[in-house]
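This document opens with one chain alone, in structure tokens, the form predicted alone.
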Amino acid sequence: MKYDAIIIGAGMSGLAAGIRLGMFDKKVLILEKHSIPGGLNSYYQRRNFDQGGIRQFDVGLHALTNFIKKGEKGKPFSKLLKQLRFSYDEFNLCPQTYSKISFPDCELKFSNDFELLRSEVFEKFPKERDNFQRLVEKILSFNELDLSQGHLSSREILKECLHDELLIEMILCPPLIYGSAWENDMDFSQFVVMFKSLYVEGFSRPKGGVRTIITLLMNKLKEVGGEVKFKTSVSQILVNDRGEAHGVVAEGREIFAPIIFSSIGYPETVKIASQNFFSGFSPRVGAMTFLESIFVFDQKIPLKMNDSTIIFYNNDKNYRYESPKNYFDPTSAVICYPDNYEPNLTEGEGVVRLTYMANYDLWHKLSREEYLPMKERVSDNALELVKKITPEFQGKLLFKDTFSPLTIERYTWHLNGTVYGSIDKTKDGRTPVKNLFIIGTDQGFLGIVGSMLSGISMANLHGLMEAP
């Protein structure tokens, strides 16, 4: 059977690229290696046997960024809303109550009202009061969806408009381990998409987590005729003479199509497409990967002892965004708390998730009997950390999972198990393979809502000709 578009991999890019397509007829299969869609932010189940049940958990997702009330408009949220044409109301966004940046001599508060940020820098760092308002300036004018825009380093243009050093690397660590491919630094287009994101925008979490979203774009590529086969690997990118690729093998079969687009990160593209149209160019795998903990707790944490939705945890002056030395970095986290959405339920059962930096060549090297010890050990400093946090907190732990990067590499296809892709984007989506084209984290917009939109805007841009 011949289709119109095939799209690799059934991430949020790659749903709604499909969505995008499908409605404007055109015929797509989505492949999809996985037994689930989701991708890089998904769900998975556990058996509780000491308490009995199923327990299901989100992956990836601690917040929806790009936050914006009812009725908002000219927002990526907006945009996205209506070029998929769902409701606001069906994705029932609980917002944060807030988040902070928490350093050891200072902390910054952040919400979805981009003030409280900024009277936090003005008090904590008086000094720097018209410097960051000239940074917010410098930010808000920049044009960060110029796919022609070439790289700039983030660090070096906020070191050009502040001065302290230590309000550099408060302001950098959320954007850095919400989206940075590049260890320490990030580019200057994708500082500004996570900076609006995260700090202008805010977060939300849909009731229901992440399945919420992935249920609304099954439902809406199935209205739109689109076709998803799960657990079916594709192991070859079908390449013509004229450098033209015109289909896949997936499971041993050819399947035929004049587009390709694949979600599965451009190093894991070009390793299964004919490298004789790459000549030599190999995208640079990087170095980020994680390790995350998830915590049941027979009740809430009461709101007197937290109530922060995230925290960015750094027990340094410094801030290291990188593959740590050892197996994880213990001096920084990010740790979220899902009851901390609005509105906040003071009954139940309490999930606090902490998530570290991870070495993955010393994780790949752990043999069978090594990896649950060692996974036990990240469990262990994750709880103590929680405690530390909330010292007065007395409730009983009722169920716990760490997931490795090597979870990550198996359930994703990203090699190494990095979450923010290759260092080397392709901001247009286009590769030296005509007709085949980067969706989602290696095309270089950020967070869930920009997976998204990558999967729209590359599929109006290579599959519908800038579709209105």
Contents of the next structure:
Amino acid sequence: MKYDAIIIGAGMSGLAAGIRLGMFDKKVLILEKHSIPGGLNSYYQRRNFDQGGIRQFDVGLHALTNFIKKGEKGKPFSKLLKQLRFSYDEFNLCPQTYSKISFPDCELKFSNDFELLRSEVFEKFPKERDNFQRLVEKILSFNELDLSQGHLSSREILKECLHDELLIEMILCPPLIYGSAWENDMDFSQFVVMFKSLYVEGFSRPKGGVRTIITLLMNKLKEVGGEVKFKTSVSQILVNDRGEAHGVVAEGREIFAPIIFSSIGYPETVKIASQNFFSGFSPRVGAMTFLESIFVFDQKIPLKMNDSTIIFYNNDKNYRYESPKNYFDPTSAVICYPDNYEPNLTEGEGVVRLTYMANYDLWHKLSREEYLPMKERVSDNALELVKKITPEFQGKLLFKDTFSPLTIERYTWHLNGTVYGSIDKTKDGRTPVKNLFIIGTDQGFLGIVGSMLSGISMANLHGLMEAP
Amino acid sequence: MANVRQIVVDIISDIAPDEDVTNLDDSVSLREQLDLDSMDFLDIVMELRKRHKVEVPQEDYPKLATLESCVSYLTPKFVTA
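Please give the other form, namely the form predicted in complex with its partner chain, since only the form predicted alone has been shown so far.
Now the full complex is given, and it begins with the chain already shown.
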């Protein structure tokens, strides 16, 4: 079997790359280990017959970042629509109400109108007014898409602009937990991407959640003639003696193509490629992994108790974005209220999702008997936090579920259950092996919009402009 | 003879389905009138190749700036194609 390109992984980046290549008549094959598409942003269902039947859940997507209004131009999301030939309305975006960064003595709200965050900073940190303005100007004029940009520490740059430690921590918190593979810091290019996509552009969610995006991508891929094989694991990337990738081994069968795009992560890709071409270079596996508890109540939490969409919660005097010493870090969390994307809907069940940072090694060492009680402990802790934020809420809990770093590893095959991948990114997608390119998380564009743009730009650069 | 103007407009409306292409000024640059960036010009070139077997080398991309310049640059290519 001969293809023009093979893509490993049917997540957001792989599907987007497949669409771009297929659109220009390349014969594309996408190989996916899981039985469904989506990768890190996927979905599942749970049957719970005595409590309301089958429920659908999203994994990953709390928010689609990079919100634009219809007709807004020159933004990442509008580029994505054009490159994949979607119209704005197909995504059916429901904008957030607002979100907030909640620390012990201070709260900063932000929404899809950047002026809210600006006025919040002015009000709560009046001495930082001019400094914050300068920081914003620096960020807005920074070319984060310059793939040759060297590595810069965001924390260092923030310290040069701002003096108040608390403000620095608060501004860093959402970008870190929504995309940093590193502990306690991130690359400044990535910070700029996140600052614009979270604070300047904002959050929305497609009606129907992540399935809406995946369905759009799968239909488009089919339309342009792309092929996907599910439950198909790639065990080896074939490299010839000139150091060029020319195919893969999938389920024991060799499949050939002159170009391979891998979305499975950089360390994960190196593991299945011929090691000798990497001459000792091995991208490091990141330390950041997470736990998430989902709660379904018999009613929605009334807006008068909580009208925010996402709360970046921290209950300690410092914000630590690092692999916790214990199984999870209960002092900080991201709490997502997906119902508040459609605050006019008051009928129906209420959902809360709560994410904690977790320690992979400790979870990995748990025995089967210890694992479920530990998940239960996390879930109890999370439910306490939900109650603490909305103490008057009387809704009856109908269903709960928790996924752990082991769950992430089991369904995404990311080593150590990492969500933001390796701390070694390859911004232009190149690897020491010719014709083997990295797309998705470890190419370095972040979030759902970022990973689709990663697939698009790498397919354009390596598959269409420099077609081998 | 092929209507080169219509061919280019059709490609643009496929690339950017949310754009209104009915009232374009032929003498004003497309970038000024529409949300088009370098990625989109790559798409115009690739669509010309795919649909009409017309090749536009990278150094000639500036000749696609306006509809007027598209017509004068591309028409000979359509005649010989």
